[in-house]
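Next comes just one chain, in structure tokens: the form predicted alone.
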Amino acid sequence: MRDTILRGGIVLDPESGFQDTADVLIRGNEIEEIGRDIRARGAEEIEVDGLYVLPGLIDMHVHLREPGQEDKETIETGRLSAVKGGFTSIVCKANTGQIIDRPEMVDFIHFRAEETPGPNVFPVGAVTKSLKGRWLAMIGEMARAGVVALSDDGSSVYDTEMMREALLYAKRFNLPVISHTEDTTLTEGGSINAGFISFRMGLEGIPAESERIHITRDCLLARDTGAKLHIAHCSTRKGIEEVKKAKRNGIDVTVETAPHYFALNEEAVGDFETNAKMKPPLRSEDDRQAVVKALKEGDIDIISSDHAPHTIPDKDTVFELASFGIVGLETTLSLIITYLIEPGTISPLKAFSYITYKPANRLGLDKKGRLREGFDADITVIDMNREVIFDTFVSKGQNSPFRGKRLNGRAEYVFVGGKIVLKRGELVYG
């Protein structure tokens, strides 16, 4: 494979705090050198003057749907969508049509991901068999097959003793448990955030307490077991406060949010807009501001897309019957730039830390998430000033409240293991 030099870009390594104009030499599947005026005989040179050169972006919350729901997304279309959005690694959840709750399913994900070039795919194994919450899944076997975490995401592990056993078992294999924090006794039948807007629209509401109760419970269980806990898609001020309290008490817990929780509030459901229906729901403006503040102050650790593609019929129906979730792989980067970096709320170094080394650290991806010599040549090159309008998506899912919106910033080049998969914003495979 020919050497490549990225010439004259603004090189950022969020973990070390490095930010300077420099060249990057890619040799094979590794970063060979970072510096000024790099020379390498026969290397291909790509001028990236004025562009930001980052560690490859990592999304640790993606629903790929395959196997079993290929009408919504396949592993291949999801990977193409990820590349278009600038991601070099994605973490796929277990709630596919056929649940990832045994090692054969983990092997299947790996096999499908290795068929073509594209982003790395790291599977998450289910906590319980068939996500039913009754018996533990084959955790040890899935750990040996290569899962990077455990989660019943899409539903909570409601039984407290089952969650405690899962944390203890996950600890034996040094795996984090990713918790979908929802008290279903409070959310059953709910469609949007509980409050004035749900009352005005005549829809059953989902209260913020449903998130807070399970965050509190799971943090206490993590304290008692000493296991690693990760809170998925945190959407409320109360939830953030519970995680902050747990961290102060020395509990090994991290928390993520999704771009829609800092970019939108509950008013986006508008005239029964099903593309703004997700779980947790879009919350109050006070909650949205709390998420932004937590990102600014570092109380939230990670930003993930919670990419959840659906078919048109899934969404083109009455609001109460419409599926929860939106696509996000292709919009996440632009939303971070537009809503966090451009207003000056968060520096590029801090903002990009949430989608590079921080998820890599939590998942134990040692050679990823950093732009340093000797690390994997997973690299994303970004034009922060490029205006984008998302009229359509590479993903099979087109369900997004950001369709037709004018945003800023996109990925121009993406390298995975030293191979170029996005060039001048266009896919070069698939």
The other form holds:
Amino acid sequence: MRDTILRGGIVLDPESGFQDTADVLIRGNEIEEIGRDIRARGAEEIEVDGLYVLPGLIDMHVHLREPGQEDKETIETGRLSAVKGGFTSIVCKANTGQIIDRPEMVDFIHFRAEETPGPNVFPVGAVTKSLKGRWLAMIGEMARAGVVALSDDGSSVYDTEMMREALLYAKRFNLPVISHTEDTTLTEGGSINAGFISFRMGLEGIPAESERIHITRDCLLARDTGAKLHIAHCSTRKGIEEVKKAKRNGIDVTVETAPHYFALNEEAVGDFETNAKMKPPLRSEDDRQAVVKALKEGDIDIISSDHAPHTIPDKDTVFELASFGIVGLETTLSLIITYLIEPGTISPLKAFSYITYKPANRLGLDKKGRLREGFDADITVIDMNREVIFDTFVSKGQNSPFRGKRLNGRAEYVFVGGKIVLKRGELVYG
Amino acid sequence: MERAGKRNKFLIKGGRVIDPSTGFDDRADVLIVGERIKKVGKSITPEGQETIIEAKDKIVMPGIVDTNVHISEPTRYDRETIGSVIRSAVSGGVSAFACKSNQDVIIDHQAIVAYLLRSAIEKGLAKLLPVCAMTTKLKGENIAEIGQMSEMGARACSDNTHSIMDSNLQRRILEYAYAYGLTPILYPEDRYLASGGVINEGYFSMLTGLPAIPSIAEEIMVNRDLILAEMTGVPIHIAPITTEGSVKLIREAKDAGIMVTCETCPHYFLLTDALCKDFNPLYKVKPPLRSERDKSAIMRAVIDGTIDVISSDHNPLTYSDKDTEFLVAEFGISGIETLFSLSYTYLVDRGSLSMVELLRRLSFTPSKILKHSGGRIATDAIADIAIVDIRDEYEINPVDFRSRGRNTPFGGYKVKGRVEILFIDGSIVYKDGKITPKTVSERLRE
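Same protein, different condition: the form predicted alone was shown, now please give the form predicted in complex with the partner chain.
Up next: the whole complex, starting with the chain shown before.
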């Protein structure tokens, strides 16, 4: 394989804070050198003048749907979607058609993901068998098969004792447990945020407390067990405050949010728009501002897409019956640029830390999330100023409230393990 | 006897009068006419018809109001009847007590509220304040007829130790109870974590090999209930709290302006789980006795006022309920008779708490929570008054209990604060160890 030089780009490494014009030399599957005017005989030169060169982006919350729900998404289409969105590593959740609660399911995901070039796929194992919350899944075996975390995402572990056992058990394998944080008794039947809009529309609401109650519960359990806890898709001011408080008390907890929680508020549900229906629901403007503020101040650790593809019939139905979730792999980067970086709220270095080294550190992903010599050549090159309007997605799921919206910034080049998979914004096959 | 004609008149002279509602703590005379206090002041001159009671060197204080009492009538008369609990109450200086549901009596229907009230009134003596259930059969599934029970006379609602795991149901109950002005009393226990446990989780559960209840089971629920209180804006009462973590959570919530009160019991600031190591079932209570650290945190919280109320959590049990293996013995302590003397001895006599503050925890705040008129010694207040001798020390002897339950771990404890006289509604019901009840006909005539 020929060496590749990315010449003249603005190199950003959020972990070290490095931000300067430099060349990047890729040799094999590693980053060989970063510096000015690199010379390498026979290397392929790619001019990236004015573009940002970043560590490969990492999305730690993706639903790939395979095995079992291949009509919504497959591992292949999900990975292509990830490449299009600039991601070089994705973490897939366990609530597929057949649940990832056994080691062979983990192997299956790995095999499928190695069939074609594209982003690395890191599976998350279920906490409980079939996500039923009654018996622990084969956590030890799955840890050996290579899961990076444990989660019943999509449903909560309602039984407190079960959650405690899971944390204790996960600790032995040094795996973080990702909590879905939903008190299902408060959310049952609900489809949008509880408040004036749910009242006006006559829809059952999901109160913010449903999230807060389980965040506090799981933080207390994490304190009690000493295990690693990660709070998924935090959407409310109170939820963020609870995590902040827990961190102050020395609990090993991290928290993520998704782009729609800083880009939209509950008003996006507008005229019963099912593409704005997700769990947790879009919250109030106050909550949205709290999410932005927390990202600015670093109280939130990670941004992930919560990519949840659905078929058209899943969404083209009565609001209450429509499935929860939106696709996000292809829009996340543009949303971060449009809503956080462009208004000047957050510096690029900080904004990109949420999708590079921070998730890598939390999940213990080796040699990922940084632009540094000797690290994996997972690199994303971004054009920050390029205007994009999403019409269709590479993902099988077309369910997004951002379709047709004018956004800024997209991935131009993506390298995974030194191989180019996205070139001038187009997928490279083979 | 002491009663003079239709309208009783008593003049309590020279006692140290404590009024927790105003913070009054000074030597004064108290004149009682009929059911009420006519006057409190320095040297009231007798008009001639009063029975004069010399209370020099004694404390004159409002009767204790106990927020956490259980009875077993009408199913298990061997454990406790309404008659025995009332006699037990007055011996401990308790003029009113909240009667909660338990496994024997579930107060989930207005007829049961009516039964309790009627039975208590017939007996006279201490006032029974019914606390109705939140859900039918305490099952945590369907909301009980809280409205009807409130109209029948329920003062608060509680599912006793059956905490409601369903957050949405609990929220609806808070909203419903608020509409009827009932204080929701919430028991903080995560039932998943506590399931099957009999002892605090820690060194001593490991040593004894007994199934344990972690302190986190309490803290998780305290946290949830505080969130629900904030969400609904309904004031709640959490009872009882036993751990350092719960104290911290409640302190923070109070600082944040959430309307919450909480209580604990003497055994949580006097005893620890170390006592369970010899498998003595007298130390088996729910929530379990906690660690030394928790014990001192609870003590501090009682002193600094984070804990608003001290209650007895009176759970009278028969000899055979307790004389069995620790694992299968029933939970509970018979505590109504020792509530005041233990609290007085270990808090006031040791100098940690003032008498006024103690009576806020034992009488004034409980009255507010139970929408009861007690807790005051002032003009026109109901004359529920206890006269207490705090000088001589005596030994707690369960055999002397008027309660049918003698299950107390405090037998042999040397305490001070013997109740000498208890007035209820202006009549002496207890004097020098003897109960002087009104007859039914006397009651009915009134």
